[in-house]
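Starting off, we have a lone chain in the form predicted alone, written out as structure tokens.
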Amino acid sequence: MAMAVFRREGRRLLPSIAARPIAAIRSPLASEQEEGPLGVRSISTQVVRNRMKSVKNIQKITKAMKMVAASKLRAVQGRAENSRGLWQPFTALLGDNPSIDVKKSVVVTLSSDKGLCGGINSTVVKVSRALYKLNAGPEKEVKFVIVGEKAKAIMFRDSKNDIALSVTELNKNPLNYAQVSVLADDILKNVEFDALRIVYNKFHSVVAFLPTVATVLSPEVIEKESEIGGKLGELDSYEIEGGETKGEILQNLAEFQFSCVMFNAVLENACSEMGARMSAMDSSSRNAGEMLDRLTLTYNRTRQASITTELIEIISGASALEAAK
């Protein structure tokens, strides 16, 4: 009789010390790579690790990057600013007009060929935009020259009737005169124009930039201007030696004009994509560092629960049996 009822309660207690099955328990977050031998607590922390390794792969990449930018900063800021000195005469000797009325305007967009550099070329889009609205009306033409992938992907949506020209990877070699007058070359020869718009970032530091307007006139505006009067009038103050005409020599002007201003727009946007680049990958790395922490925090907690509650199963375990003796 003894003996049957100590069979009854084995019956009624072992199920209850019995461990459950792993299939009935697994977490539904988990996928069949994250199977294991433990559990559901097991497969959760297991699921924390891979995600702060995800992260530390990402951090290092983002520190990598960080630090090329700021090589490659160092390399072209100093171009930058000696190049500042090729346009400042002519802009002593012609002007800068920005809002001067013209029949067929040409809006050159700077932009960079990669992204993570924060919004610099969105910037440069919604300039090159504003500028089109402004110049825009009846009698008047706007075309756009698109230099760079980034405002090549985001002008193509609603602007691609209006684009007459489009290059990238300017910067896949390491920037010269001759490459840019190259540039500049093939502009002049692909569109027509009164006034061109160049729109690009000039670098003021790492984390400052300002999208900036350069404005050169065709050689045929130019001497209108100068019969007009004004800053342009001074022209006619200079004497012209040698064989060639006044326009010949304001031709020969606005050409270098053109190009030496594409060369220091083409650094200081450079300049400013490096900047923005670093700043970027510098609050990248502090994010992925912010989340790590978390994780950490998280797998630990995770861990230190599971623990605890494989002790308590176990003293529960040993429990029941010593009730059942």
Contents of the next structure:
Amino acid sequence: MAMAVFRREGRRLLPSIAARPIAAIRSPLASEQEEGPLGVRSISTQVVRNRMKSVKNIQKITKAMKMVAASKLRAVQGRAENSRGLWQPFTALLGDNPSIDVKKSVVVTLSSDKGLCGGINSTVVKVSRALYKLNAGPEKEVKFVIVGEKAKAIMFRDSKNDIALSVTELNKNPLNYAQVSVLADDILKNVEFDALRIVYNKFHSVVAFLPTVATVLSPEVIEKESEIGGKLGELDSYEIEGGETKGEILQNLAEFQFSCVMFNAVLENACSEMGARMSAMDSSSRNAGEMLDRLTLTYNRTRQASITTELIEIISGASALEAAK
Amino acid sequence: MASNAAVPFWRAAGMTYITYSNICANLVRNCLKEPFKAESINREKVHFSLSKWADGKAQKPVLRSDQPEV
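One more: the block was the form predicted alone; return the form predicted in complex with its partner chain.
Up next: the whole complex, starting with the chain shown before.
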């Protein structure tokens, strides 16, 4: 209260009382404000204190976000590791052929809905663009299916004409197979493809994620490849039970493979997202801490300086009176 | 295998293997005894919104959800 009165007074009487304790403070922050217009006072400790308060609040938020990410990570990590068993048999049977050359490719880009999770979304987008460049060409078309808000926002800028589908709000409930399989079903029904390339971040550890491409071929392509006898040549040595033809079996297999691979990819990506968010929030709380330290130092120095100035004023005033006697 | 005879029928109905296997999985879930039944049914919730794109623009998103809208 007293400060406010002081300040108002100061605006009127500024030239006459220049040697106010607060105005006398010299700090790095003050120096650039000294040449301000008349009536604007130089730095007060108030500004620094406000700044400190806001930095402290930001630090609290980032710490809380880190905690949330850590607990979510623990929940999703086990599921992601368990789900790896779903696609491994498929890879053993049908192989993973990222280099296959087909007419219609569909790149399924998995990303997160929320930000503040480091670079995982930009890496998947980079990989998807590279896949686009590799596979696009005359008589070959590449379409994107985008899962997650973030990749959509980035892809929209330069390749919006190649987006076929976009999916969001996948993470509202805990991820489960039913959900992902419905999604896989929708993707299968809405795009035409010879090869689906699923781009996601494979979770290695809390700080390591590998951008990964999983390839799912359409039944026709598998059949063609196995007849040519390339990597899929061994497929004919398997015995098929029941009365279905090979084409039917392959179609069922390819569909089920896609939904399983999607399930694993979605989980791995969610896991990477949480890990990335955790480390991002960890470093931002650390940065906030460092900033707070610096600000505290400035604040204390300023305060000390003002106390010293006041003391000097009192002492010199007293000694002047003493001398006048 | 009883399911073999059914294949052409669900194919003809426009279902994929995924839909078919989901329906089968649901049937199995319904066969569980009580605490497990509710638990396994509650676990499998579907919610996402899907939008098709045409001419570089997103069409109106379709919400695929088995929960009533809030």
